[in-house]
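Presented below, as structure tokens, is a lone chain in the form predicted alone.
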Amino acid sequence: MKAVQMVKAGAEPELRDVPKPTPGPGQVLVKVTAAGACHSDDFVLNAPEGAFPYPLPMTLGHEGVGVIAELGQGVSTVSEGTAVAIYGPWGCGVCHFCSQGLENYCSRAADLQITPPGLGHDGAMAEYVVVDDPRHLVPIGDLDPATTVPLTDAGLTPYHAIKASLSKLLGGTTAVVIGSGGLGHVAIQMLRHLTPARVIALDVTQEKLDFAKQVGAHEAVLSDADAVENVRKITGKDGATAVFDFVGYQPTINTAMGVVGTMGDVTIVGLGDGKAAASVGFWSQPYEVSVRTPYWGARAELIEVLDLARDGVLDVAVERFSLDDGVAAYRKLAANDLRGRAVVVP
């Protein structure tokens, strides 16, 4: 079968022919109908050699949906032919966090060498993928695979981030979204549906600001050296109640810390270059500001996100590629030349 694989650190991925996998006991083989390309993939691909202990070559794709094709020995809770989304942040299933459905925060994953598909072992950017346990599959019914697959990360991650601030985002408050791309444009829609807050979007080009307003942002501000001042002109002295940074480079983190108000939340979601950090201290930000760095989300939250999609709340912008053009999808991702999410449809 064909697969888009990371073959060498610091190099672009390659389309390769690899053996079709076979599910072992307790596992499920899924025929992939769509796989998403994510900035996390680009971050891993461009990391220096030795930065990640991933066995190479490795099939990319931590966002995946498909149809159950084969059941491993002992699997009886799911059925062949069912359309499913793959919950990506796998854990041990029994630790304190996993028992709450928060496998994204599994305390034993590193010790047990459990990794997400596409971020440690073969993922969904292929014709077939093996899922280690049926609990990591969520039925999608008749949802479109191409617009559903980004929800497994680009939907789940902002939803998890936003839920932590919902109690603060009341009438008269402001939410700021930095970066209106794959995750940010979904976050804007979620904020508009889940809260009465005014939503201000920041990005680096007028085209992206126009897009942010199209998907629901009340205001759009250029993300430049004057961003803090220009956002503050809108929020006044109160500042923003919640700021969601989907970029994560030092300038955007500085902007987030500069626009947040007293008792506000700053949530840093974007990986950036992996080096940026918020300056936190008694004199560094307004009183009682909370700074978070969430990771992905819970399986139950993925179910909730898919329910939002069924209700017609989310309009996910995608650019579709064939599996043969999967490498081209990653090139456009690296060039920041995408509107929404790159999706490979085998």
Given for the second form:
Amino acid sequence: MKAVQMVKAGAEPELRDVPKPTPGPGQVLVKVTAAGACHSDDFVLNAPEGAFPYPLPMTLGHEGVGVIAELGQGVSTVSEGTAVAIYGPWGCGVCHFCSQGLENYCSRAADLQITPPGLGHDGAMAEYVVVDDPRHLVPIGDLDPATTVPLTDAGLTPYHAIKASLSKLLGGTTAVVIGSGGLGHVAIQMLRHLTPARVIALDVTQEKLDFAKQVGAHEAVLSDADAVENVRKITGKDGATAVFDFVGYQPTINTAMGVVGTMGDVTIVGLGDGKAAASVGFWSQPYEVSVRTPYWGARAELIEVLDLARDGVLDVAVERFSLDDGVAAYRKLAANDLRGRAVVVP
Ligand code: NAD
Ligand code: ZN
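What would the structure be for the form predicted in complex with nicotinamide-adenine-dinucleotide, rather than the form predicted alone?
Full complex below, order starting with the chain above.
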């Protein structure tokens, strides 16, 4: 079968022919109907050699949707032919975090060498993918695979991030979204649907600012050296109640800290260059600001996000590519030339 694989650190992925996998005991084989390309893939592909000691070559794709094709020995809770989304941040299933569905924070995953598909072992950017346990599958019914697959990360991650600030985002408050890309454009829609907050989006080109407004931002502001001043012109002295940074470089973290108001939340989702740091201390930000760095989301939250999609409140923008053009999808992502998410449809 065809697969888009990371072959070498610091190099472009490659389209390669690999054997079709077979599910082991307890596992499930999924025939992929859509796989998403995430900026985190780009981060991993370009990280220095050894930073992510994945066994290479490795099939990319931590966003996957497909149809159950074959059940491993002993699997009885799911059936062949069911359309499913894959929950990516796998954990051990039994530790305290996993018991709450927060497998993204499994305390034993590292020790047990449990990794997400596409981020440590073969992922979904192929014709077939093996899923380790049926609990990592959520039925999607008749949702469209291509517009649904980004919800497994570009939907789940902002949803988990926003949920933590929901109780603060009341009438008259402001939420700021930095970076209106794959995750950011879904975040804007979730904020509009789940809260009465005024949403201000930031990005680096007029095209992206127009896109942010099309998906629901009330205001769009260029993310430049004047961004803090321009956002504060809108929020007034109170500043923003919640800031979600989907970029995570030092300049955007500085912007986030500059626009947040007293008792506000700063949530840094973007990985940036892996080096940026929030300057935290008594004189660095308003009183009682909370700073968070959430990773992905809980299993139950993926079910909630798919329910939002079923309610028709999410309009996920996707650019479709064939598996043969999977490498081109990553090129376009790296060039920051996408509107929404790049999705490979095998
Ligand atoms: P993306 O490339 O689709 O979107 C990034 C957006 O940020 C683009 O619209 C781009 O124009 C914009 N941007 C770039 N520089 C900017 C700046 N200085 N100011 C404002 N906007 C700027 O990326 P994505 O797939 O949405 O991922 C976003 C980030 O989130 C990445 O760093 C990714 O690695 C990270 N991520 C984190 C998690 C997590 O669990 N924490 C999960 C998925 C992705
Ligand atoms: Zn666990």
